[in-house]
There are 2 protein chains.
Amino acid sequence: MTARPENPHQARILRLLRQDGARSRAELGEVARLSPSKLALELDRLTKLNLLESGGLAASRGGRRSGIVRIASHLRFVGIDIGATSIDVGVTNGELEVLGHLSKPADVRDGPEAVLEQALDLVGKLRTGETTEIHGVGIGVPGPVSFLDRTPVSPPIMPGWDRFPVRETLSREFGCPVLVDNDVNIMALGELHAGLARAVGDFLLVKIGTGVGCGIVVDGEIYRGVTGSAGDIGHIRVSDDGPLCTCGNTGCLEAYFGGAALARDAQAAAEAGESPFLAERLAHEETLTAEDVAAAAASGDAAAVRMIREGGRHVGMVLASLVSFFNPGLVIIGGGVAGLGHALLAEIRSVVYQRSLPLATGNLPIVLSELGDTAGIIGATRLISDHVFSVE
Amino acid sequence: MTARPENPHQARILRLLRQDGARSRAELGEVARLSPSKLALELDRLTKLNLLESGGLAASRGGRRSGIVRIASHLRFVGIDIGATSIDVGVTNGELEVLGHLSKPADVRDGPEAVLEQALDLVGKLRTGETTEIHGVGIGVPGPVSFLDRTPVSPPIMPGWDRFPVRETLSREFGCPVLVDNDVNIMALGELHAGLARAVGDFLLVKIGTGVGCGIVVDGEIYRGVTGSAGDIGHIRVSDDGPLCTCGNTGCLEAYFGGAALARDAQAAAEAGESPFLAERLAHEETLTAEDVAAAAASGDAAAVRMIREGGRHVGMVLASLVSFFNPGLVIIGGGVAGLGHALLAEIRSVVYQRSLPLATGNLPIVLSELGDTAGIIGATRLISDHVFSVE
């Protein structure tokens, strides 16, 4: 059984020791507005738990030296990040530090039994000789995930998956504390844990991977909407003549960009004798992808460039509706096809910020993600350990 | 001096009725949480404070009978709702009741110092008699209002008004507390109050008047942004190449429908002999309005339903991509405009319904609003009375 704190005051302690690491219990006492009474019960308290650790003394301030307190540095969270291609597994100790980080490529349309039991594998491997018990579970999956039961619903790339009890079915693997959500949901609680919206109230975090989606953060917390499918971004009509999309819909966001899009346009450039570079790596592959085009382009290749530059431009133009409506405070850019850098930020900045009203882009930064795939584990670490560290 | 609420349990008392009007001792200590003597305690002291009076008995439970409370009668608050062609003021009592309302036609572009004496004109007109105190003062201006110093910033259809003092006008003029909001907000916060979304968490409404903008509530809040801009959705491109806007890109919402894209429209369609019906009336007014084009669709005059259903094409485009991303419990459609009915609404629904994702719009109802040209006037009593309603 995974303890939890039995109180309020004892579940704000562990979420401050989770943001900011160790902390002298003098420090501790003013930022949870505890007497020192009142702190010492409730430090007591989690010791007793195990949830909590003493740490030796801290340097004076002047007077007697304070005891150092810290999440108990047996406690072990796991967050699985499951993309559309790809599988991210991580283990955390208590204060969301990555201790260690497994990746391989995977097919989501294989069902949720094979893709979990691959996920297993990659936990397995990292807990080699550890002996620790896990105390919290958090995982994404590449679609929409119902709020009221925390399952997939009707996810559109992912048969097999609508409704599987992910959460169910993990819990009594691990024997802890299960959670799910959106794969985007975790990238944006990942972005507020530890990367560029840390002091961020309301952001907003694309994620551009095999399709395109939105994390919403408000108030310092991920908005869900009223069935959990907010942020889905990836069928906003960008034109009534584009390309068909996979949902029946012709012109969507998806449909001109992302990873599936930049691999179809990598193709018809290759065979159209439009890119030398592309028609040379498929003289010696099966299909193109997002990383053949990036590697195209850092090579100078004027197809791959265009690509990159009309991806960014029809990101662009939904986010600058986006960003009239929803005038937040940041704006990150993430996930695998970010990786094609600032060609398609600067693509991006230049159509946002002028469509977008100026009261809504004056003080607006557009960036690329700084965590790279470390965002999803630590995102889903963030999920879990939430729901530990609350009151039941 | 305004009096307020000393302490949380007095706030949630007043707010309780202001929603519920009357209510026995009995109810209200149940609904509040408070026991019998700490509910006496704090209803003497409202009573003291001349905010709530006692209300006769209420009808038995079985044991003695339970007196009832309601805010002081005499309490009132005033709203004024500036639009770009009119002013409404109402004045209300405590329970946000509209006791009297008053609108006039007015041109926001006369500036503040004009507009704001034909609203003060009008609530004394709505006063004659009346020798009771002004509780609040909530008023809403057709453009972004900073949220921080709680002025109009570069409104774009308001010149003069900038950075105008409203709130310190107002407030030397009635000698009490007053809020400023954006047009768009205070109406979201009469629907929230008083209209369909009463039992609605998250939802968006969307106001076409002159322009089209559009009120965001999370969690029974309105979200403003970063910087207050939230929802300005009138300049979200529908089209690279459409109607040049004031804003001076092409193919803004605004400039596609709204008051002013009508009037053009109409003023078009009878000068290109389009519209018998829009003509007769071009030959005995100087210009046509959006009342004159729906004049013209409920004779039967084809050229304006067809303005009116690609009015209702266009918002239903833009609010398709909003849904998408935003997940609403509910849309309601307010306004002037929205005054066109169901041909509008029918073509906003047939759009979004087809546009966004079966998930977002499962159980999304999209509505008229019911509270016509009150909803800005209860909104922006509820503004104020929030303020009033709070311990300071």
Given for the second form:
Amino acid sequence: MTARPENPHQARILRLLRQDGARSRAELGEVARLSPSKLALELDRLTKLNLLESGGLAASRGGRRSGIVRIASHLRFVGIDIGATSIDVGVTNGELEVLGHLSKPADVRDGPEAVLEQALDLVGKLRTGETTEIHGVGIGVPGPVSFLDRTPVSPPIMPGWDRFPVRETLSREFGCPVLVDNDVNIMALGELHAGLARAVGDFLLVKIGTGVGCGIVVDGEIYRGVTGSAGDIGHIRVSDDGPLCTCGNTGCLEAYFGGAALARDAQAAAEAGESPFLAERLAHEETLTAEDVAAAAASGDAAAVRMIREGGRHVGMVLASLVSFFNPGLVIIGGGVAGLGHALLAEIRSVVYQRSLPLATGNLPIVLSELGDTAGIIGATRLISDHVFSVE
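Given the form predicted together with another copy of the chain above, produce the structure of the same protein in the form predicted on its own.
Below you will find a single chain and nothing else.
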């Protein structure tokens, strides 16, 4: 059974050490605003709970040298990031440093049993030769997750996952706490912990992968809405007579842009003879992907460049409304399709800066994620460590 802090002071100490790493007792007392005697009491209890350990002595600040404390080195958290077409798994220590990371292609439409089995196999490979206990597992899935019972609810691209007990299934396997969230939310948590948003309390993380979603962070916390469906911007309607979306409606942002929409449009351009580059790729491959569009655009292919610009324009139109409404301090663009890079980013920026009020965009950075495919892993372990490092 994973130990938990006994009171809010201990929980705060653990979260401070998780974020900033080892600290001297003197520094920790100042930040945690605890008297030396109270701090010593709480650190002693956390050490007995095997959640903290000594790290030697700090440099002298004048007088006796203060002892260094850090999160116990044996703690291990697992992050599982399930996407529509891939699985990423990582193991971190208590400070959420990624100690191992594996990924593989996967199809979420194969159903929860098959996909979770593949995830467990990756975790098993990461644990080879390591006998340490897993103290918590965080998992992200590419669909709506109920905030009430942490189960996927009618996810459009995840047949067979509706109300599937993901948390209970993995908890039985690992014998530790498990939490489930939407994949975009865990990416936002990853950016909050280790990415470009570390010093930003209010920001948006827009994931452009097979679909499109948005993580909303308010005052350093994920905003999920009443039931957990906040941020599902991929199903905001862009046009009344647009293409059919996986949700059953027409004209959604996701139907216009994202990995699946790009693959569809690339196929059409290749077959219509509009893109020699994509036509040649299609002659050697069964299907085309967003990566093929990126390669085509890099070679100067006009049709591919047009697809990226049109997609960026649609994302920018939706994002401009969100910026005017929410007034964030930062917008981060992540996900596989964000690999299209600065051509996509430039179009999104252009539309947002043009359509939103100057007061909202005057000091608004819109940037590409620097965490790549580790954002979800770090965020998933942040999610579960928030739980483990809280009072029961």
